[in-house]
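As structure tokens, one chain now follows by itself in the form predicted on its own.
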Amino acid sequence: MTFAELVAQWLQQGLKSPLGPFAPELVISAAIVGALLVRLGGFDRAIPAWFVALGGSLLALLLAVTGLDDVPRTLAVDDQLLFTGLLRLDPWAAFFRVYVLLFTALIVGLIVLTRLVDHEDNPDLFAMLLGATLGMLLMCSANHVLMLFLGIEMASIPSYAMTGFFKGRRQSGEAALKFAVYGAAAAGILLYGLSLVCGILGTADLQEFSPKLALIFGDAALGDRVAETRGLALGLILILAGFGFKLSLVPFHFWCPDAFEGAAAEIAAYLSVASKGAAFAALVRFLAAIFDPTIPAMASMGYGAGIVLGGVAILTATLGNLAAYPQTNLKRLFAYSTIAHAGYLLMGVAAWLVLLSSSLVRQDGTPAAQRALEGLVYYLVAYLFMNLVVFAATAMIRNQIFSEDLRRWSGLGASAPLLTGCLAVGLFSLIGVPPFGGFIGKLFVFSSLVDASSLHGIFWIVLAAGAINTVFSLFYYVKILRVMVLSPRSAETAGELNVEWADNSYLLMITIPIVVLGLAVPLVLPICQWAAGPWSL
């Protein structure tokens, strides 16, 4: 088919073309251009860049939500493919598209409330923020290795710039430089791993991975195909290292504390939540394409990979929690908290990989592997709100006392009871205290570890490590509330808090879902079941 014939066919299809399901991404793209053009055209006084960014993200979110009914829910993969198979719109991708867009809209609103940047820098920051969002949307729906890598880089490069956005601060520039250098190295490692896997399989289409693996291995064991097994294992190790950097997993976590401390709290929140959600969405889809349980050799390799990831999860959660305790800078403390929660989330992925190779089902007839993914999704939803609450409160207090040092927060809780209450809800949910959403998320993840322990005893150790780390986290999270509420004022305490009604309203709006996620599980769980259903992989 010639190019002219392809264009004619596309025009005849109209809204049935991929542009219809791709509407949210197109709106984000238009908002990026709009945020830059309003200043170039001299309209920035009448139409501020934040208005374009907020309007674009809300419109994209609305289109993504209203388009959920049109998402194909059958196992006919061809009905889910866009742009000749480069992207795939299924429940898994549709859910995480809403997830990323919702968080983007909330972060844009927070930046507007806290007046993070002045009028001159508004367009640049929002253009980079929306550019990173577009990359994350591509990560969630990537059905081709090229689009997966492109999405990761589109999300990463603006993140480096946003980390060092405050050009006058040496710490910010240093953090951005470290982030960019380490990120470039991680991108090279990831690309090399992807090239190895694609070279061995002879395709870069994720949907073709399983048929190609079946041709190579068939009913043979891994030891019967030594060269292919070694090459595939090396490629997967490099790929997991690349994803480990994005998820700040041990030992690829070293960039996270410096980047969070150097960036503004609002940007740190974006790196902590949105990038983690998109990375987990892409990781699960890629692993599902490789470790096909119908191929014995791949089921065996997936089983081993799940055990290895379980060990990485233990190290990640433990290091994050232990390193967080002595921190006095709140952003650095929450950076280690982010590392710890990445470990908890990875426990769910590890359990899912092991359960994927078995036929284990729950008492209600649901496959245990599917329930593990449901728990992962539920945890991520709770993580969105509880992490946003603590970063938003940090940003608002910073605007009042010009400090993110916990030692200068002594006795501030009494002057802002609503802010302190919302912060307490977020912190207790991060710990996993009932009746908040973080408790239910951890409960689901730990439940999947119990299922996986019936297949390998090491998951009892993973479960015990998760429970012990939950106790560890109690000390440094509660320390924040103790300083704010129980500690007396000292010479290091800077003033009192006078939080505006708009800030309180925003905090209350993002705190209520944490309580709902803890008390109204039957209302939220069907959404997670829809996203993690058997058709989603």
The other form holds:
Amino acid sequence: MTFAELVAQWLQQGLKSPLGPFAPELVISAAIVGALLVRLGGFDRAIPAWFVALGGSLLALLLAVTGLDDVPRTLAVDDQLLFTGLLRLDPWAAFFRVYVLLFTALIVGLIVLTRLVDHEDNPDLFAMLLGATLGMLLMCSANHVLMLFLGIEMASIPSYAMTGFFKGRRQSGEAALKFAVYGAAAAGILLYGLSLVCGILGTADLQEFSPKLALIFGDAALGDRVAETRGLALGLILILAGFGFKLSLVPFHFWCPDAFEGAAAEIAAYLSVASKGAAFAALVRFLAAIFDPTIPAMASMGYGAGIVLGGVAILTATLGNLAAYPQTNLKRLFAYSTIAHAGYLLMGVAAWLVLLSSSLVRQDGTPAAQRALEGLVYYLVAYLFMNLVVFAATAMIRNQIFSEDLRRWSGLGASAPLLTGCLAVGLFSLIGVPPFGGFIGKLFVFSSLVDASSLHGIFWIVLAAGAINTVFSLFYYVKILRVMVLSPRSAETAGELNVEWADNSYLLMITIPIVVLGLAVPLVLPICQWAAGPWSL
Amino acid sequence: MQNFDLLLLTAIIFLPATWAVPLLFFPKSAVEAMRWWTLAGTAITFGLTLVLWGKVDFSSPDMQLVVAVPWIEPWNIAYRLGVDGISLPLIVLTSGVCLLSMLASWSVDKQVKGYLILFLLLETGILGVFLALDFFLFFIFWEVMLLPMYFLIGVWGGPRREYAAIKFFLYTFVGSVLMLVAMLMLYFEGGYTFDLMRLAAIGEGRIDGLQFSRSFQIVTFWLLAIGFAIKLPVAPLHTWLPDAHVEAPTPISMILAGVLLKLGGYGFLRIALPICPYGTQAAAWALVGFGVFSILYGGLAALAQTDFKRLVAYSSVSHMGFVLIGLGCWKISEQTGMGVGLKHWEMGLHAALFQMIAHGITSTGMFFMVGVLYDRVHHRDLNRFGGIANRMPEYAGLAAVLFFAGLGLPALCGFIGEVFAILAVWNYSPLAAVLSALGMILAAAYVLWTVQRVYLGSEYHGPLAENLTALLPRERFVAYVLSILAIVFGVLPNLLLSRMQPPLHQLVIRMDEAYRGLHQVLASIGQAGGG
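I've shown you the form predicted on its own. Could you give me the structure of the form predicted together with the partner chain?
Now the full complex is given, and it begins with the chain already shown.
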């Protein structure tokens, strides 16, 4: 494509792209600026920064939700492209945009409720939080490697700062430094991998990947194009390592427990859910672009990659669950639990990759690969609420007794029955016990493993590992309830809980969806099917 | 009519859980009112199950009052319920035992509101398991039952309650995870359905062109069997039981022993056997073997106990062994694959189901009797009892009826199930029959020795002797009801056996045919290879 053609295409497409679909991102950008500027001239006495942040994220959420109807539900990709193809607003992106914004609004609400930061620091924290959100929104819809990388970095850098937000605490600073150093190395590796892949393919546009791959491989097998295969494989390994850092997959998980322990529980919740959701969205989009099943060579490479990811998923889930057991710091425990759940989710991705290379269909003719994606999406939705509940409860208890040490929580349950009840629902859902949402998500992921096992026997092992891990996880989740409910108060128990009605209603508001997700599956499943439908990715 | 069935079955399952909602709004101090409210809920549920009993035609072997409402359509999951002669006695047993144990719950006076709410949720879970005809629904109720039980043992239990509660949770959960894997395998292999009736039809080879292969059946059967065996429980997977039963408060022990153990046996009859006939036959030796082991191990362990409640708990392990041998005594001829003495296996199935009901009555009664004593003297040490018969003659008499029923004395309900099981297993293996008969002798030994140590003797020398007062009206009611039932089913076992016969007979016929089909395939391959 010559430069003139490019300009012509830009004029044609770029001017055609209205700003409407991009409105949520614009609102978030405005809220960032607003949160920073509100301090000038004493405006923040009239309008506090949290108000700007909450209002901005709610408005963005509203726009993203109302915009869902306008998302082109079409197999013609061109209609879904924005800004000369830098972004792609398909149902997948639209769904995850809502996901990230919903979680951001909930977290801003939680931070306001728990009074995490004082009046002075308010604008800084919210500007960074919304900045990271903007990055995650771009990750969800990136259709170009450059946008993908920019999105990841925009999401990461504020996260480092938020982790170390409490400047006075040594632990916080140490955590932020570790997180930043790891993050920088991971970004470098990711960038190197991306440049290798883009260099071989001669394009950074995800839509161009498939035609270029077809040019290189045609109908040839992987072994016939050794140089390209090697380069691509190396690039992909590096890219997966970069994503592995974001997703805290073993062996790139070391930052996670330290960062979570150093950060406030609210920030840890944000890292654990929003950034996971966005990273999975981006990972799946990238993998879907490169492993085009219509090219035999790429189908077989995707099949291999799926098996490798299955192995990584086993390691991640197992290590997360085993390491969580001895923890007494709640945030550290939930950090390992986050790692374990990244493992379960990755099992879904692995099954999807393997199924992608086959033409296996379910009884109603839906490709099994699409079903695997649906399951993954359902799991992520359940994960949003159940993880938020446990972190929110931790933050609220911390506010009352100033301790996140489980040993000091014994016998606290009786003084706050509603909080304990909500926490119990969240924990049981994380274990994967019906009738809660976590069970349905796990069932869907496990069932795509059974599907995949008909293609490669290793998925029986993955399934067995998933099942065994579910039992492992029982120990440490139930341990929390045991300490709070069954154990009597001890000398170490720090004070009483006196939860305010606002906190209680917040908890109730985020706990009810967990039960709804477990029982009223037909209510949510169509949304997941829409997000993962054939018009996406 | 269909709508009425749906309403009735749904009401039976969810009435207890909905009944728990108003409890939230009772003031904390209105303890007595909350108890009466809950009692009313369990009583109405019991009444509804009796209505159900009246509606079922027991002469038909098929599932009745079947309702199916689509639930998660893309996954072909439905809200499917139904009853037959296998599940209905267990359903009535459940609601009855819950009613009686609610009467026994007056002894609980710690955090009464929470206790009653969890109690009602537990009842919903158990009834749901017995009524569900969709594997997915079955699994959900199976797990729903687990959560209240964890807290009921863990918060209201004895000194080692935390340990007992987590052990119970863990064991059952391991079983559930295995069941989950089996469930997914069946879903995909059976053409994307969780419908238990359809899966059974496939397993029994009644659907053209669809049949679970031999190796698939064996794997699935073992996955399911371990899950159910933990619940039953079968030694050596029983170790959660003595802890859970001993630490749980009396009414919860009654439900645990009276109803929860039956879920394991019911799971075999409803799921594992019909869906995997070949797997069942392949594992018959194991079922009988582990059954005999449980009978003997449970009996010997009961003999060694000094804690009254622990003794009753181990006696449950022993008695549930009879259920397992009854289920497993399916003998075939290796050459032809024909059933040998199928009548005997059918009798074994009858024995297993009858034994579940009988044990539901006797073990509920025995735990209640132990609880009555414990409420008064606050210890359960067998060596510090004696002379209770002098102080509480009425109590001692009723307790004797229930303990002798547990022992298997003729004309009491425990006798029928155990003797039928032994007779049935003789056809499978005379050695197993002799060994399990030995189990009955062990039962006689530990029951008689217990009666002697607790009730007989001249005088009670233990602590708190002044508290040994006569039964309260509430306690008297529970004890009389259970004792009368023990006698009625001992004298007129046909009340139940005739109602179980049609579905069990059909099950035997179908499983035999299914097995022969698969066995012949094996034989013809062998001949083809040889020729």
